[in-house]
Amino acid sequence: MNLLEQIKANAKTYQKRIVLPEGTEPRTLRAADIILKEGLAKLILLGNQEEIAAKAEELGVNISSAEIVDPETSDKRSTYADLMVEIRKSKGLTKEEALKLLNNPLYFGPIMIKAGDADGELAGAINATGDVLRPAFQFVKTMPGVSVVSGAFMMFLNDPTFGHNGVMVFADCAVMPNPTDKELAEIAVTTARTAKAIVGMEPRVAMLSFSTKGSAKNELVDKVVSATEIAKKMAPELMIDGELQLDAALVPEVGKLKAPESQVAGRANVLVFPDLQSGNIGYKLVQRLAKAEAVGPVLQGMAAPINDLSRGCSVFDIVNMVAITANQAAALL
């Protein structure tokens, strides 16, 4: 059984009720129809139902198990925007604003987590990552002690050697452009365990940069050792290292040779780059060069999961990111 094998059977166990907001979107249906069939999750779609019902039969789907919600008409409609007021009191939020942003499904969805009568959401394939996380960030909010949001992918690799079997995890690649030192930490020990939680590996997380142990002197490099050291503390149960050069974090013999004392160099399954440029160019070059499939980004350190598709994503992508946005949701537990 390989790991989205894994995944998929996880998720069947788990029966998580996941929000995809995006009802009437053809793709969204598809792999609704899909996902039922094979029993990966609770589905709820969010729309009209008359609309979404017209679309799955002109589709030639069957969806008759989901759930479905419409935005404009839940009998839930005050109660979630009490909830809103409540949470935003801050900001100065009024129920009659409240009310309004409830006809979206972008906030429709996450204030349905937050009110526990769903455990995770999943959408972007006709949004932009802008309106997808907005309303989880207002409402969801980020786990304890985690500031900062930010997406890893699951790398499924050709060569065994590498990684997990194969399967090696990439972060950030998706959210923060330029993160500090703290952020940094925390983003290595969100893909930690996000690693552990979905892939079930041991993590060991390679602080990258163009400089080992000191080899290099740059306030680049100073970020990712003070990143290190913070996370460390952060996470001391972790195994954590850094910083490294991707040689020396993935090749046994230079890992040896640059880090002898490191339990990661050279063993590395989780790569944590230090910007958004280089996490985004890595995966892709490790997608495009070596054949790689990239699966996610898979949105960490939210207190529910809250996932973003890209809008060029297929069928298949979003079965697979409902089935680890359930493994997500089992693990929060």
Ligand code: ACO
Contents of the next structure:
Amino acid sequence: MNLLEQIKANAKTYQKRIVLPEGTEPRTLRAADIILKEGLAKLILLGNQEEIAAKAEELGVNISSAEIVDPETSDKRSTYADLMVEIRKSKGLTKEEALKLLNNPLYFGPIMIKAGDADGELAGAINATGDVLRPAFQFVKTMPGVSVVSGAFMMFLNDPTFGHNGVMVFADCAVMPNPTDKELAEIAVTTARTAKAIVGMEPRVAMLSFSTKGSAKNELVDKVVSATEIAKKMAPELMIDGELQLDAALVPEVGKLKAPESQVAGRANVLVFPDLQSGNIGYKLVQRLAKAEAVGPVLQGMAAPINDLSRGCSVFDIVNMVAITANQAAALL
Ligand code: ACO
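Next, give the form predicted together with this ligand, keeping in mind that what was shown is the form predicted alone.
First the chain shown before, then all remaining chains and molecules of the complex.
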């Protein structure tokens, strides 16, 4: 069984409630049909009941076992609005404003999770990353001990000699444009946890730079050196090392030469990039030039799993990401 099959098999046993705010979106409806048929999760589709039913009929998909909730007419609106006001009282959110926000399914979904009516969310097939993430940041917030959410990709490589049988985890490739040293350290630790929980690997985390163990001096390198120290203090049980150049992280001979004492150099299976530009470019380079399959971004560090799709996603991307979201929800318990 390959990793994605394993993730789906796990999802079937967890039966998590995953909310899909883009309830009338065709790829989402096609994916919902497959997810329900395969029993990967319980689904909650948000939107107008008649519109969803009409779209499903037009597409010829069966979503009869999904729960459909209309954010504009739900009888939970008042309760949810009270919860929102409570969460955002320091920001002065009024009940009237909360009720207005609840008309937007991208707010309604995270509040369902916060209220205990759903376990995870997946959106982004027709909405921009920021619009999916902002409600999640504001109302679901980060998990204890973590202040930043970041995005990891599972990279399925064609060469099984790299990573964990050819699977590597890259981060942050999706969220934090320019993390501080402390934020980068948190990204390293949460990525290691994702790698363990979702891929089942023993993470060996490389903090990437253009320098290996002091070979270059620059403030950009200093940030990675400092982040490595903080990450090691945050999670002494984890194998985290830096700063490492990519070849020192991946190639045993180079790792041995440039960082002979390192437990990570030459054998890294988790790559932490110094900022979002390098992380986003890095995963796309491997995806396009090395023809790796990139699954994600898996958002990590949130108090409950909320994942963002690319607007170019396929039906199968949605199916896979629902299974991953269900696995994350189970790992949080
Ligand atoms: N983790 C946790 N909370 C956060 C984070 C984070 N990474 N970033 C912002 N927040 C919180 C803030 O603290 C704030 O909370 P508050 O209202 O309680 O004070 C709230 O979210 C809004 O913060 P803003 O600074 O106003 O954030 P904004 O909404 O402007 O931006 C965003 C957040 C959209 C995620 C931004 O960082 C961004 O655009 N990142 C890049 C996303 C992107 O384009 N990725 C590349 C494409 S994805 C791909 O290719 C796979």
